[in-house]
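Next comes just one chain, in structure tokens: the form predicted alone.
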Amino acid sequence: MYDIIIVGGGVIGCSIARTLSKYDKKIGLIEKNYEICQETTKANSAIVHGGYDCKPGSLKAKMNVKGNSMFPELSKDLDFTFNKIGSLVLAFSEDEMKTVEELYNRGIENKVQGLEIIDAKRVKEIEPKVSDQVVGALYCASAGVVDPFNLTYAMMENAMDNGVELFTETELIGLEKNHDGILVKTNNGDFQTKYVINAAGLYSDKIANMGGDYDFNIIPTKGVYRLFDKKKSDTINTVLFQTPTERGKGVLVTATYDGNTMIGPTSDKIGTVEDTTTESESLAIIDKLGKLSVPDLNPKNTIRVFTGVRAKPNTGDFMIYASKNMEGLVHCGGIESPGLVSAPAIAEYVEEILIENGMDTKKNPNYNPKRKGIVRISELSTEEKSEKIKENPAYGKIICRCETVSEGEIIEAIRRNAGAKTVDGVKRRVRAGMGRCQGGFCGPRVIEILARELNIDPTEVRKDLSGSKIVERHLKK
């Protein structure tokens, strides 16, 4: 028997479980992909928004503009890159400076910190690298760039330290409305609940339905990105978007959490959540229109291009709210972009709904809000680095020299709360494999360590989701 059953594994449903973490009860969060972070969260801009161009009154901006509020001291507690780089609307006409100032307008009503308009002359100083054509601004001070991966690995952890429960590999067939609550019916068994949260991100409105509930559809929509080298002919400072125009909203250039650059994506409708190809017509166009932004990226740097798809509604807002049809069930549906600046406010919107649905209050009495990072071999000083191999010598042993990870490091990452079970999983946590060539060094070493620590056989080591396996049979024994 559980409290609270939260379904979905991306980055507001371990907000939530995190948030909800803090009271007295037994949790349980399902996710049917392999590990968490594995779907939206792991391929998105990476954006802490400030908040500006969500329409006034709406849950978008609500959760927006509180979400950035609490970043600051929730990287401090949580121990995840969080940097406050600020953003620019770049208008290269004068009439793109009315639209700035709408946006403007908009943010000053949505409570939105740090807004100010300036000239080309204040954007050069922010942004040498941005085109001479720029006309003006509107520079939000309050915005920045996270690492999303760790924000969501950071989440669920503390909720894992804090009693949740998490189930991999578990996907939800069925939801049952009994006398004692709610039945989670699932892959691997049933789970008897009070409470169901619906955090399934692209799935959210099937969810929704097995709550007798038909408010909203997700139209999975794709974007494409292109990921740079860091190299300074290409590193820029900021996050640098393009004025909204009849046309569409352009494409941003940015700088990453951990000092790449990177453009995209673009939006084109998608019949199925499971697209993500990438097309070379669609990295034309962020090449063409990121280009507009700053003449002088080169494409001949890209690292890597990928695609990420996220889950759109067709009401145009965030559908968080309880169930009309089924007590006990909550919704948080359609959470596409600002959603991953706003996952702290949205668990805390969510841990109001529950109260004022009847969950009791008992608070944990071991709960800690704190946890803290891998530390990363590269950012230690001389002395530190000799004080860690001292204390173990796995830190000693490069891995991936491209980002000087170390041993040590990977196999912290896959002994953890929610550790990595698979290539990519150690590449989000601590980057082995996030460097200049990808993988091409330090991929074997990495299936190596994963095989031993998971006590399996390498070519049971996945790349990624189901059916990425890499090694497809031994040579010789």
Second form
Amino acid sequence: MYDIIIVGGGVIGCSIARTLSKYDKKIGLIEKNYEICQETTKANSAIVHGGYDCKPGSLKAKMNVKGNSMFPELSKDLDFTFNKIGSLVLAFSEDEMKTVEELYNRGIENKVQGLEIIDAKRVKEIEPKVSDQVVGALYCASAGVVDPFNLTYAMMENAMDNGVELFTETELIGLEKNHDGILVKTNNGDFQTKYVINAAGLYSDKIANMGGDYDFNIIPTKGVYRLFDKKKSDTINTVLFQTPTERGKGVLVTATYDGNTMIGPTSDKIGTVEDTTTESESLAIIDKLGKLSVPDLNPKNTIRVFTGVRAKPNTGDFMIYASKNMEGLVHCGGIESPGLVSAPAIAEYVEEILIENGMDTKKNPNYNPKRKGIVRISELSTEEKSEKIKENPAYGKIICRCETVSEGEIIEAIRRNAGAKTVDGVKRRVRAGMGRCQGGFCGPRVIEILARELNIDPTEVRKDLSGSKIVERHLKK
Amino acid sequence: MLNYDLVVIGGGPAGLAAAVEAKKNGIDSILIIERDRELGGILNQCIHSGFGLHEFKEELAGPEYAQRFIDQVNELGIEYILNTMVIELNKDKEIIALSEDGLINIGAKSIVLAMGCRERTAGAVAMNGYRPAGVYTAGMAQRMMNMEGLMVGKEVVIYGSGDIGLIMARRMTLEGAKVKCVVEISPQSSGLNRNIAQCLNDYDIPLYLSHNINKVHGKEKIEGVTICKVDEKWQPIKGTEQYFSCDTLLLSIGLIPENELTVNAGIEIGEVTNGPKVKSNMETSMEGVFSCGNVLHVHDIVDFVTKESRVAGKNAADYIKGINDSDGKKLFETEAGNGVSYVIPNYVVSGGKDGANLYFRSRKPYKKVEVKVLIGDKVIKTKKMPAMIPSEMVNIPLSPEEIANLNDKIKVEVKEIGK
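Previous: the form predicted alone; requested now: the form predicted together with the partner chain:
Up next: the whole complex, starting with the chain shown before.
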């Protein structure tokens, strides 16, 4: 008998798991994929938004601004990268400056910290690579970029440290109300629980339907991105937005948490939430728009293109509420942008809803909110490197040349709670294969280490999703 | 801190040949640093034959070719360390490397950069569709098959006609896979003619020139590709689509020299080659630091790498002995003239004691050409060739006498001389 079953191992589900792990409860998180962090959380802009563009009074505005204020401490507690590098909304005409002012006023109303309207000269000081056409900008000092993967893994690892159980490859197929609460039916057996939290992202509307709720639909909308090599010539320092127009929010050019430059996303309505295809037409669009902000960007330096799908709700706001049809069911639906920054605030909001709905608040006596991240050999000082290698020689054995990732780090990524089971899982945790050769050199080594650590045959190792096996068979031995 | 006269970064064919040559020229304190588990570099995964025709006048497999140099390294007692990755090279010629034994600081009088190259990846070509499993660079698949004993697939399409891709077409066929086709966006192959003949034609594998991959099908694992014809501007031509089912897509779309260390050390890099700019003695813009092999520019045959690396090794040895062939002498730039994409070395040392070996490639395929080497407006050498293609590097040596009294730029140009 569970107290709480959380559906979905994205950043929202994992944040909720971690927040609720402070209570003395039996909590399970079910994820249909092979690993956590394999859908919307793995492919987005990775931005900790300030919160000035959300409609005042909306749940989005509240969650964003609160979430933003939680990031500095959270990143320390959970040891993931959050770089408060600030954002600029660039205006290229006096007309656009008016929009910048509107955004500023809206931001003040939303109680956003660190907002300022600045002139072209200041813009160029902050970000010399911005186009000379710039007239001014809205500067938001509280915005930044985050490592979205390690944010999510950190939440889940910490939740598991505090007793939460994780069930991967476990897909929800039905919800049934009974006298003990809710029976959660999955392809991996049934779970009897008091509360169910729907944090199923792209599938949150379908899960809501299972509980008899039809208040919102997900409009699948995809975004195409281009990620650049870490060449010094392409490096930028901030998050650059364009002034929103009737045509949309514009394309952003941003530094990533690790110092690559990235452009995107498009915003195309698509037929299904499964469609993460990338088209050359979309890339041409982001290239053209990206150049308006930073003319020097050269697509030749691309190392990866990718596409994410937003869990866009037709209601225009996050749908976080307790079901009226099924007691004990709480929805966290339609979490599109700014969902990533809102995640920790959403988790606390869900906590309040559960308490309002009768959850007792007996504390978990063993709760520890802190988690230590995987050591990054490339970031250590000379002395620290030597010490770490002396402690364990595997940290001196470099597997990924481009990002200087050691075997020790990869082993740690696999052995941890909610550890890596796939080549991409290793990549997202420790960056092996995230660099300019994209795993061309380290791929075979990572497969070998995964097979050894997971005690499986190399033919069983996956790239990412369940059906993504890499090796066909052994050649003659 | 350890100190050596010469440190060679990279234990592939370039690094090995340079070290051997330096040793033969009287340098005893030499260290080769290799990041992989064994010496020999990428040659270890090239188990096909065809290596050494120029160098040894016989046909060797890649590991055999490498072994000849590994044997010399051992016989000459040259020191090397494996599983060691150089993470930094600074302006004082100090090296920091990481290994299981810890962090190593090494000082050197002279350094040879021989780090090789890497393959261009899928991100560089941005195909339409998903990013499923089953898409590999040809070199990665080659390593998996030939060194790890793991077969990557059954039905294969190859994108790009680089040599590694062509060789993998044959290799996978021999292991029982069906190679459906090789798709090349250019009107000509980027691989050697002999590989087209021996790896594709001999096995009836079609090569689709002026074709592009329109779409990659399959989300978790690749299921197929749609290819189509392209016009001169590489734009797809409607109605020419063809579908091929496959569980494997190999990319053979070019190689890029691995110069992160070089760039971070502040050494000047050439725009076309993506490798360090070198003088005719193979010295980079950092005094006493030499370079050779694929880290300098991508070669199509290893025999040329060996030849070039000997020059680097010998000059590194001279430098250690206090003779710097470029010191105090005038340098003249080389220029890629009509029809030529680049020339290595980037500078020729006037009066250089070993002359200069010019390596270059044509911009496009030519039939019947005359290659001219000019100093200023004066033609000093001509070479008639029945054909010239970008994938085949050409070498013209200049003797010490020919560059004894340089007074102007050296230009290489190609002129078609008709049918």
